[in-house]
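Single chain ahead, by itself, as structure tokens, in the form predicted alone.
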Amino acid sequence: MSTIGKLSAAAGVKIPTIRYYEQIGLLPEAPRSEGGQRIYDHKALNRLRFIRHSRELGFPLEAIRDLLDLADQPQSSCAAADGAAKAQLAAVKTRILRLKALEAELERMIADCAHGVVADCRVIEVLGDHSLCGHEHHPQTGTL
């Protein structure tokens, strides 16, 4: 049994995190001491973990949430859980071909800067036009 401090400390969360998790009933709250502090056990310890770790590679909240439950059904069939991976995977490798098509835009601004003075500066120039990029990034469109 241990606070949330110490638990804090052994899985690498901070404490509002873990109240958040609670909150969220990702993590389940905790008993009570009888002088109010919270205390968790090696489970709640190792939930905190897996959701850690799972934040770490990317998963949105929801996506842990099955995996949590799934993971309370050891019986069950791994097929979700191989869904949800192999979506993550999905959702990465789009990142990845976005920040690739963001580097490429920034070496490309940066290569036309004739370094000069701002009035002739392409950095500016395209970042003020996104007519004038040369490659497609999501732009982000709308009105004020």
Contents of the next structure:
Number of protein chains: 2
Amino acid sequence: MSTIGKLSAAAGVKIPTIRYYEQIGLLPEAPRSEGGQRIYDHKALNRLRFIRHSRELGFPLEAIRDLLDLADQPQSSCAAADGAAKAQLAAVKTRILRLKALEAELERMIADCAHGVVADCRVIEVLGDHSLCGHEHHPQTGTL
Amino acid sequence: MSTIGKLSAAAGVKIPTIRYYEQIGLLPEAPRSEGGQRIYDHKALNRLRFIRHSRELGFPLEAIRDLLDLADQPQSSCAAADGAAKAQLAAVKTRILRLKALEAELERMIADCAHGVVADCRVIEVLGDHSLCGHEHHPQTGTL
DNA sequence: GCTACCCCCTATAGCGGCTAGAGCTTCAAG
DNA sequence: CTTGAAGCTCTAGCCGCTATAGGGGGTAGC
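I would like to compare: after the form predicted alone, may I see the structure of the form predicted together with the DNA?
Let us now look at the entire complex, which starts with that chain.
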């Protein structure tokens, strides 16, 4: 029984984002008032909160789509939801490890900075020569 | 004295990415052979390696542009490079903290999973109700 | 010389996940 | 009945690439 603005405030999701979710089919098409404005009920709010919380946990929208499908079928096994959560956990752990390596290297670079001119700058030097950094990097892949 | 393919292999950066970097002005326009193919020298390789390493450390392209400008002026102070590295380090630390919170919550969700049907699934339940998760989230902002 | 083949070229469109803006209509309060 | 906030659609843009289509260049063997 509420407009998109109220829904936005209640769920903590911006208005254009809500319309975007509808556009890509993550939210069902909302019923409209006579004048064409979207009308939402409590179910829509729950669904949007589910999406928001999942996004905050780093799930990609496609994974959320699958989770929503699962949630819509309460009789099915929760193994798939469990699996999605485990996959997400593994992804998060990987990103933490990668970021910690970056953190260590950045700290080393900064600690070695002589605070002189660029010609002697350890930061610039290390960035230009991978062999100085002392460990392997892997190409960027993920988000978050 | 090498083609884009060799440069790509030597620097570990894909060919379309190299052309993209040239397009956005991160690499200078490469001289061309008679037939119009790009020709690269050792300086180009160094510059590309610098970019790659910086990207691996999570610097956005705009920050890399600034770092390259600095590296091109070896007489200037390295304070700016130091500052960029510190900003990047702070960003990395923030992301690590956020990801650790996510990790903890995902682990709790998964541990609580009853392995039954979706109707009783803790994973789905927690995703749908933020109040069950026991801490604050913040909206997604960063990459990596 | 000629062919076969791989490499290179440009240009355009698409990815995820939104966000911003223009220019209009609808709704609720006073 | 008027005003102004809040809604609507549509299009384009963000980052950092990646993919595809449809062509031309360069070289090694015959």
